[in-house]
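So this first bit is one chain, no partners, the form predicted on its own, shown in structure tokens.
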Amino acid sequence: MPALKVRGALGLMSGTSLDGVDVAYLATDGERILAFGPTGYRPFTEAERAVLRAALDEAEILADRNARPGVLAEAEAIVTAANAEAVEAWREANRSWMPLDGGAFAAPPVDVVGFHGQTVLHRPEVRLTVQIGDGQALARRLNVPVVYDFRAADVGAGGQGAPFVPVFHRAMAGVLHRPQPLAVLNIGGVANVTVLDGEADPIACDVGPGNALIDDFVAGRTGAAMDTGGELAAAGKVDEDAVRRLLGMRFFTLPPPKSLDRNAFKAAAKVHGGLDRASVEDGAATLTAFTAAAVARIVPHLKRPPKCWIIAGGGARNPTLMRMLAERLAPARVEVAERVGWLGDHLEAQAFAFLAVRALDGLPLSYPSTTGVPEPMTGGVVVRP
């Protein structure tokens, strides 16, 4: 097999938490990560977030993944522009950035952009997943090749289309001194896990609602975007009966691989969560406890329980959620990504930079053990300026 080419890649990620666009640079040949570079962030405005929330609701009736009726067309334009602005700001901020400390590796220019887009609907059971964002328009504006629409090929072949980060987690964990089995948990709007155990293929799946239920509940009650610092949940009382009712959903009986739409638990939480009768503190506490308990429910489906959990994403900044996870996952070690030297807030953006390079070389992005796809598959659509 010929040697793989090292490329500089920018990854762009806007997750189901609807907070904004993360930007991350790395140099990789698609197998090894040779250098990390600067990161960036472009938050969505409140007005943009309102349009994206409306798009999520409108997308529930979609049957054609290419259709953009009503507010979806406006939302796609917002996502494309926000990602372009994120890259332009990153370029300006890092105009004079050169080698990493020590000068051992001078990062090459940006050869490709990995553009995840914004997921508005994910229903792999009917082979449908929709990530909005115009990759061709982004490539023209940035004047650089773009890889986008990463999940469609996997879902079209019968896979879950998520999670897509395990192959990146494997590369990251290869130089990490932690006992295995090792679980990497990303808590965005949806929570997903990668389990690494020796030479076996990674096992991965979505595990539960992540921040979505908490964020939506707090936004509806207070107008705030999230439970900042987990302060509301810390002041509330958990309704353990409600948590047990929510854990009775069929999803938690299924083994991996499996995946979720952002709004998968929305109706159940309203019916079984007792949220209409709860104070904002008690509701936040109950949903935070459910989020932690949902993560723990994956452990019985694994061959061996993880000895160590590394937590990334927005949920890692919620001390109340982190405390509940530590309680539910004991005696395993639970630590945030930054403690092991990773950039937890930009891990998924780094992953899509890595995946973009793999896509250029036709390397697999998903595996039977991560998405349930019949065989290892590449993916993504490559467009040029």
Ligand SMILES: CC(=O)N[C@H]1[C@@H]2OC[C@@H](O2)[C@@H](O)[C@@H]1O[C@H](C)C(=O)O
Second form
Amino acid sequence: MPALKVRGALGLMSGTSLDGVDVAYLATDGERILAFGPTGYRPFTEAERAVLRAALDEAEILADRNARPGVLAEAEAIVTAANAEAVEAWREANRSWMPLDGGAFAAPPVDVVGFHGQTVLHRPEVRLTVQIGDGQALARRLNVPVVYDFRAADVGAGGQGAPFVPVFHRAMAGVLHRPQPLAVLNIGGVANVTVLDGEADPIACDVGPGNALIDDFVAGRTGAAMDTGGELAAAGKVDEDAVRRLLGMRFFTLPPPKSLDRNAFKAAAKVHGGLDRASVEDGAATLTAFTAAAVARIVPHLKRPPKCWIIAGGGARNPTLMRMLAERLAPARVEVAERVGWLGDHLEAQAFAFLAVRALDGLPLSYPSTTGVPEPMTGGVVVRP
Ligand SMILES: Nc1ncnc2c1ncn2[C@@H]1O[C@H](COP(=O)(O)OP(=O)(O)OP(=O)(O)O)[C@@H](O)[C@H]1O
Ligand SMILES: CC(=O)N[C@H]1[C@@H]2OC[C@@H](O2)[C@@H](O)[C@@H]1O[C@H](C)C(=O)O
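Here we have the form predicted on its own; I need the corresponding form predicted together with the named molecule.
Full assembly next; the chain just shown is listed first.
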């Protein structure tokens, strides 16, 4: 195989929580990571978030992944503009990041941008996944090649279209001194895991709800966007029967690979969660316990239980969730990404920088063991300014 080329790549990720756009820089040849660069973040405004939420509702009836009826066109323009602004602000903030010969300074060189876009619909069972965001417009505005629409090829070939971070987790874990099997857990709106065990391809899947159920419940009861610091859950009592009922759902009996839509558990939580009768504290405690228990429920599906878990994503900042995870995953070691020197909040943006470089070289982004795609599959659409 010819030597791979090292490129500077910027990854852009806006996740299911609709909080904003994460930016992260890597220098990579698509196999090894040679350097980590500065990160950035551009939150969505409340007004933008309202349009995006409306777009999620509107997208529920989409049958054509290229159609942008109703509010979806406006939402796509918002996503493209927010991502462009995220890069422009990042460029501005890092103009003098790198010392050059002769005493001058420069921004890190960006050869390619990996643009995830905003998922508004994810139905791999009907080969449909929709990430809105105009890659061509972004390439023109930023004057740099952009790779986008990462999930379409995988879903088109019969894969789950998610998760896509495992190949990046494998590169990150390759230089980490931790016993294997090693699990990397991302707790965003949805929770997804990568399990690394020696030379075998990574095993990966979505494992259950992440913060989405907790966020939606707390927002409905108090108007707050989240259970900050897990304080409500810490003050409540877990309804273990409700947790058992929720774990009885078919999704948990399925082996990996499998993936989830953000709202996959919304209806079940209403029916089985006993939330209507619960105090806000007890409801938060029960949903937090369900989130942790759903993670632990993947272990019986694995060949060997992970010895060590690294936790990333917003959920790692919820100490009550972290405590429940440690309890339910014991005796495995559970630690937050920062403990091993990773940037837990920017891991996904870093992953899409890495994936963009792999896409340029036609390297696989997904595998039978990560998305269930029949063969290792490259993907992403490359557009130039
Ligand atoms: N201090 C905190 N206390 C409790 N929860 C927190 C805290 N900070 C973040 N979170 C949770 O993390 C969520 C955001 O997580 P994250 O940014 O990883 O999601 P995302 O990347 O949008 O989602 P996904 O990975 O599913 O695409 C918030 O909605 C909230 O539930
Ligand atoms: C369809 C989609 O956007 N899925 C997201 C979502 O957020 C977390 C989880 O669900 C994961 O499957 C995926 O994102 C990460 C970045 C992934 O593909 O690995």
